[in-house]
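Single chain ahead, by itself, as structure tokens, in the form predicted alone.
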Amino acid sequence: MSITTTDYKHCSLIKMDGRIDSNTGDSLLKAFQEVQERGTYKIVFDMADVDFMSSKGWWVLIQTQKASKRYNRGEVVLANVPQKILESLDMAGMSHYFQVFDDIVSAVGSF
């Protein structure tokens, strides 16, 4: 498990690959919460290489896109989501909580 954060203009940018679960959530969680620290609210999560989101996974977008939003200061989108990932998404009744691009691109074009 690797995390990588790269600081655009407008926005930063979260990369991270592997299985997203219990072990490794609050490490996930604490990357953002830096970004967020630093006082950058827009952020795009790439999760072309991850393979595994538990709900502690989705506990952590969700606390980050909360704080995120908070007083209008941005938001959490995610890229390059995984097929699979995505139909837990949509299972879970969350596809409407969080904008999903393509590309890193068009994510950070987004803000």
Given for the second form:
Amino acid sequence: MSITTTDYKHCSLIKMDGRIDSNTGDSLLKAFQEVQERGTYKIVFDMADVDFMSSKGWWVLIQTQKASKRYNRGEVVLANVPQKILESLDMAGMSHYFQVFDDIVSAVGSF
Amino acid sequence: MPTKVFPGKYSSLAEISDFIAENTKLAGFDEKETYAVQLAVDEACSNIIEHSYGEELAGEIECDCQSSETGITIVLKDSGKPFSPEDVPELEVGIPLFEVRERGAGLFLMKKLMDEVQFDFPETGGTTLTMIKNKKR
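Now show me the form predicted in complex with its partner chain; what you just gave was the form predicted alone.
Time for the whole complex; same chain goes first.
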């Protein structure tokens, strides 16, 4: 599992690979929180190399989205979401809370 | 079909997932169906550690996979506090973001992804969870 953060002019890009589950989810949450603590609330989450995500991942994303959208400071958008993960997000209506982009350029450019 | 026992800790989830994937593929399911079974089992095992045991390394998770012509049966056994599905609040779908609460997702997914989900509580204690995925005809 690796998590990287890249800061752009208008947003930060967080990329994670591997599994997002009850074992790794807190590390992802910490990465999001570190970006937000620096005052950046516009975040792109690149999921291209995420091969598994349980509901733990949903809650990390939801918690982060709430913090970003509070006071209209920004939002979290998703990029390169694997189809099988998108389907599980859709199943529970979770994708409703996020803009989903097919690539990083579009996602970063949305801010 | 094999039975394997895993330590009840979150770092076991990846190994459990691999075990499930291997046996689900051997049973003849495709990638999408295999992912569905992996996800349902992961949710169940996370619940066992968090709710049945209350903490990591308080017990083990026994995982049994049995395949048949019609599908695969996964049986998970733990020795923790019996889990009552009726006590789990239903996942609320389509509500405003700030009203979303972190509960009920695991059971919701298990029921959506698997064709049958059955909880049994043996007299010896713990919980036996049986989940069945049928092959598409």
